[in-house]
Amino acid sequence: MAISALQKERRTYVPKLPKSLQSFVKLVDEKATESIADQDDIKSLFPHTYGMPLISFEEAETDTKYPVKNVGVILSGGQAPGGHNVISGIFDGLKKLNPNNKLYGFLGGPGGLVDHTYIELTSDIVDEYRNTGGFDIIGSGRTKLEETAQFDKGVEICKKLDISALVVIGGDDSNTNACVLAEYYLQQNSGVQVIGCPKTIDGDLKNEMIETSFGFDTACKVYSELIGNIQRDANSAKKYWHFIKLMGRSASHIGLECALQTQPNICIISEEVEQKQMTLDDVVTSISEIVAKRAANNENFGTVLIPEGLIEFIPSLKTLIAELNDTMAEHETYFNSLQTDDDKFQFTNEKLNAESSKIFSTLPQNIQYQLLADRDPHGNVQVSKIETEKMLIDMVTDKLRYWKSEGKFKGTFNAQNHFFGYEGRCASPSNFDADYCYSLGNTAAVLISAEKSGYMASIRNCKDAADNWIAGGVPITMLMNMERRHGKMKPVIQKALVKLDGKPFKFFASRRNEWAEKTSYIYPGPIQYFGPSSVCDQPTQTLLLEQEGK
């Protein structure tokens, strides 16, 4: 198989590990935990996995002899840079514990567990994928493990292959499913453990124990390189405003991190829009005012970063979308049977309350179509398909045209639109993600050897050199609360939003006015894999600011 010169060289990279994982490991129980909210409900739903202690790893003086443990691994949900290194970390960790351990990969995501499609991951296979992007070693999928029949099919194949543990590599919903699976297997005394690993480029799976999700570092560096390139072009041509939509449906972590790396003229933070109860017109007006100020300085160009999920954070539109999601969940079969768009619009307007119906009718028709499109696997509108960046360009154009007629705007406005999403999901992992993911995989192997279940692998102190990282485990129930899904209340891992009182946002807010009026662009350039640690191993600005002083 032909490979690039970079891929060939990256195969030789040996990821760095925390000291506690470099030799023998001792597990230390810390404080008992409780869920982040809805404690009584979560405890009643997860009696076997609720309240377990945090676990940290320390260096041990002597080794322990471990019996053979075969393990199955599942890649779940969207891709994120570093997934292959999690698998190679699990593989190496298992072989270190006992050379006779085997690792099986279930193909195509959780569906592979249910359908009994798998391969044994041998050293020949794993070595081909070390330090590479993508999930193609075994593939991923979005099958939800929610039914007892699915759980029982999982036990069936685990018994056949003598698998005593599963590792689910995924985001918040995938790890919620892992927790449900762990609880059921303990309840049934099936002998199958379940461990999770935190994955999502969106960066919204984190707390004090999960400092970052893997892939966030790499994806933000990829997007920041592209934004920097565009900003260099904008500053050269001096004639275009670039509206750039970025991944991040439920939180604006990617937009904020990219802003910290590139210093654009405008970066919208969805959480701030919601807190300030801004309308769509408020957002458009704020952008237009900055365009006008720059035009007054003869700078008819700039960059605007827009989070993918913005439309759901504008309060009136958030209410509208929530009503649409519930309506379409309740009447899914009937709605799908309607033949024309007019019939769908009429039915929708009949089900919405008066205020939501009014807002829906005032939206551009293409946005109406996109709001009524097929739902994602969770029953929610697919916001990535809503062309928010184009909508904002059109609305800013209209406002500036009106202002020009009143003499309030005397410049020119020409805009280009971009959406950076898939470009970052399968990039070759940065050194940080390569190290972090390999450490997560090794951590999962140790948790399995200690007979733990219902835990998520955790690596902390990530602002420091890898030697000083702290490995351990976090009970998944600690991260959970109750939320409405498909019209019903369900236990899920709570998404971490941008904290408006946090250091990363405060740093951004203290400088954005200067960035808006002046051209203060930073051009990060491509990810560097070879060279000084200060260039190659640095984590995100978000993580450095969050951990500042700790």
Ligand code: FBP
The other form holds:
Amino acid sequence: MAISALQKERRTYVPKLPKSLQSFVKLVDEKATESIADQDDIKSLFPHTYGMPLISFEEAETDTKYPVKNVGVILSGGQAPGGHNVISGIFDGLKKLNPNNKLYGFLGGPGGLVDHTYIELTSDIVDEYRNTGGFDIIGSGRTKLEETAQFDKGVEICKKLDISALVVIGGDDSNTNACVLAEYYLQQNSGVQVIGCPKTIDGDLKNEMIETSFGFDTACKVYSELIGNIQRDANSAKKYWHFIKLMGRSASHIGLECALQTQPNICIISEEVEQKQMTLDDVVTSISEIVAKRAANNENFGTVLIPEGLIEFIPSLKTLIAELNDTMAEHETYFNSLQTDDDKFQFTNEKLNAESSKIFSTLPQNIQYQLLADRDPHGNVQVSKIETEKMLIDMVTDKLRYWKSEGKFKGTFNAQNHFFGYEGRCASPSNFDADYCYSLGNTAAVLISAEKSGYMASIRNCKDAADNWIAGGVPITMLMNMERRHGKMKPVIQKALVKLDGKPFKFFASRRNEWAEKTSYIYPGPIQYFGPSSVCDQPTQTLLLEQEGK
Ligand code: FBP
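So the form predicted on its own is up there; where is the form predicted together with the named molecule?
Complete assembly follows, chain above in first position.
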């Protein structure tokens, strides 16, 4: 297979590990844990995996002999840079613990476990994928593991392959399912452990013990490079406003991080829009005011970063989407039998309450239809398919036209739209993600050898050099609370949204007025894989600010 010169060199990169994982490991039990909320409910739903202690790893003097273990690995959900290094980390970690250990990869996501499609991951295969982006080594998928029939099919294949542990590499929903699976297997005494790994470019799977999800670092660096390039173009030609939607289904972590890296004129933070109860018109007005202000300084150009999930955080649109979800679920068969988008619009619009119907009717037609498109397997609107950036351009154009007629706007407004998402999800992992993921994989292997189940691999103290990182395990139940999903209360890992009282947002908020009026762009350039550590190994600004002083 032909590979690029960079890929060739990058294959030889040896990811850095925390000290505790460099030789022999000792597991230290820390304090017992509780779920972040709804303790009684979570405890009764997870009697075998609730309340387990946090685990940290320390260096040990002597080696322990571990029995042979075969392990299965699953990549779940959207791609995130570094997934291949988690797998190579598990592989190397298992071989180090016992050279006879085997690693199997289930194909195409969780569905592979149920359908019994798998390959054995040998060193020849793993070596080809070290330090590369993508999930193509075994593929990924969004099948939800939630039925006991699926779990039983999983045990069947595990017995056949003599697999005694599964590693689920996924986001909040997949790790929730991993915990349900761990609980079920313990309850059934099936002899299959389950360990989770925190993956998602969205950055919304984190808490005190999980400092970041893997892939966030690389994806944000890729988007920031592109935003920087666009800003330089804007500042050179001085004639376009660029509206850039950034992936990250719900939370605005990606938008915020890219703003910290590039200093755009505007970055909308969905969580703030919701907290301030802003309407769509408020958002449009706030953008238009900045455009008008810059125009008054003869700067008819700029950049606007828009989080992918914005539409679900504008309170009135959130209500509208919830009503649409209910109507589409309640009348699923009839709704799906409707032939045209217009029929679907007419049908759902009649079922909405008066306020939602009014809002729905005023949205541009393409947005109406996009809001009626298929939901993902977790019941979420596929926000990556909703063209919020184009909608905002249309609405800002209208407002400025009106203001011009009133003499309130004297400039010109020409806009370009962009959406950055898939561009960053399979990028070659940054050194941070390459090291972090390889460490997560090694950590998962150690947790497995110590017979743990229902834990998520955790690497902390990531602001420091990798040597000082703290590896260990976090009981997944610790991250859970009860939430309404599809009309029922369910135990789920709480999504970590942008904290408006957190240091990254506060830093941004203290600078944004200056960035809006002046042109203070930063041009980060491409990810560097070779060169000074100050350039190559830096974590995200979000992580540095969050961990400041810790
Ligand atoms: P995960 O939560 O599975 O990591 O996926 C995140 C994500 O990249 C979102 O940012 C985006 O909205 C979604 O996946 C897109 O999904 P798809 O790949 O199915 O188009």
